[in-house]
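Next comes just one chain, in structure tokens: the form predicted on its own.
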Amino acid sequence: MEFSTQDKGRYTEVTPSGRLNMVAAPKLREVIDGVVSAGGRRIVVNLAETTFMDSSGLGALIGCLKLARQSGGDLRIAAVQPQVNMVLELTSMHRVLTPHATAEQAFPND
């Protein structure tokens, strides 16, 4: 898996490529954590280059958002995939992590 990077100005833009599982969770972690340590307070994930995610995964970005609010700041998920979403879904994990269609409505002009 692959991750890039974008400060988009109003929020840093991490977008993972590829299969979100147990070998790509903890460079998630270390992704967000260096965004978090270099003053990033409001991130999106944008999932939707994200094809397929595990348990583990889904673990890593609930401490990513833990994270970023432990900084004060927050995590919101963006262009969640059909299977991503599945998993969400079946975890009530989207009452957390709410979807959001594109990364620019993650964080609307406020």
The other form holds:
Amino acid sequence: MEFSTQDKGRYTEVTPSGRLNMVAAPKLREVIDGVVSAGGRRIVVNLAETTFMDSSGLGALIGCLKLARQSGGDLRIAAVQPQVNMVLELTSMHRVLTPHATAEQAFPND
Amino acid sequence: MTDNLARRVLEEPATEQAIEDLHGVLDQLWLDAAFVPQLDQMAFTTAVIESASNVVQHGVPSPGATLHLGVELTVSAERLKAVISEIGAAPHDPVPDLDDLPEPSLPDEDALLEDYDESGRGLSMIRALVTTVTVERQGDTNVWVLSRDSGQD
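One more: the block was the form predicted on its own; return the form predicted in complex with the partner chain.
Everything in the complex follows now, all chains and molecules, and the chain you saw is the first one.
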């Protein structure tokens, strides 16, 4: 899995590409930790290129959400693909990580 | 007897690489069994990766043994089946709880977030994604058998 990080002004966009499984999950935590340490408060994880997520990947996203909130910010997800959406709904985690259609829509102008 | 229309196997040391390789084996399986509905492919793939990850993360080798992951995937007209073997493993202690957990009573968002338990979540996901799941001891191996009824609209 590859990660790209982009400063979009109002938020930082992190795009994981590939499979968010037990191998990639610790890497996602590292990437988000780096963003938060660098002062990023609003983080959008763009899942357009994430074709697969398991409970390890979901655990990493949940951990990253907690980290962002503890730092006074927030983490939102966007462009969720069908398998990832299935896992979110199966675990009821779509209620805390509500998918947004696009990264731009995750943090509306405010 | 049920005719297998597609079959793939994998056996290698139970490491992270085995999980990446298993993703590739599943991709090949669905190329051979493209008639299986997308939802069934997605659910079964997720359950198989969850089970195999459980072996890699939590499997304990018997003294002097190297833990291997064995996977046999078969597709018949109406059923997807995975036999996932923890070869050279110590017996499960405790035995994984495969009974249905009571549904959480619609906890609020804060509780959902605070109570998230990764390994427990993996097992309950497996149960939700397949029709039957069993785990039993055979010789030096713990064997998980997952099956999902498929293609019945």
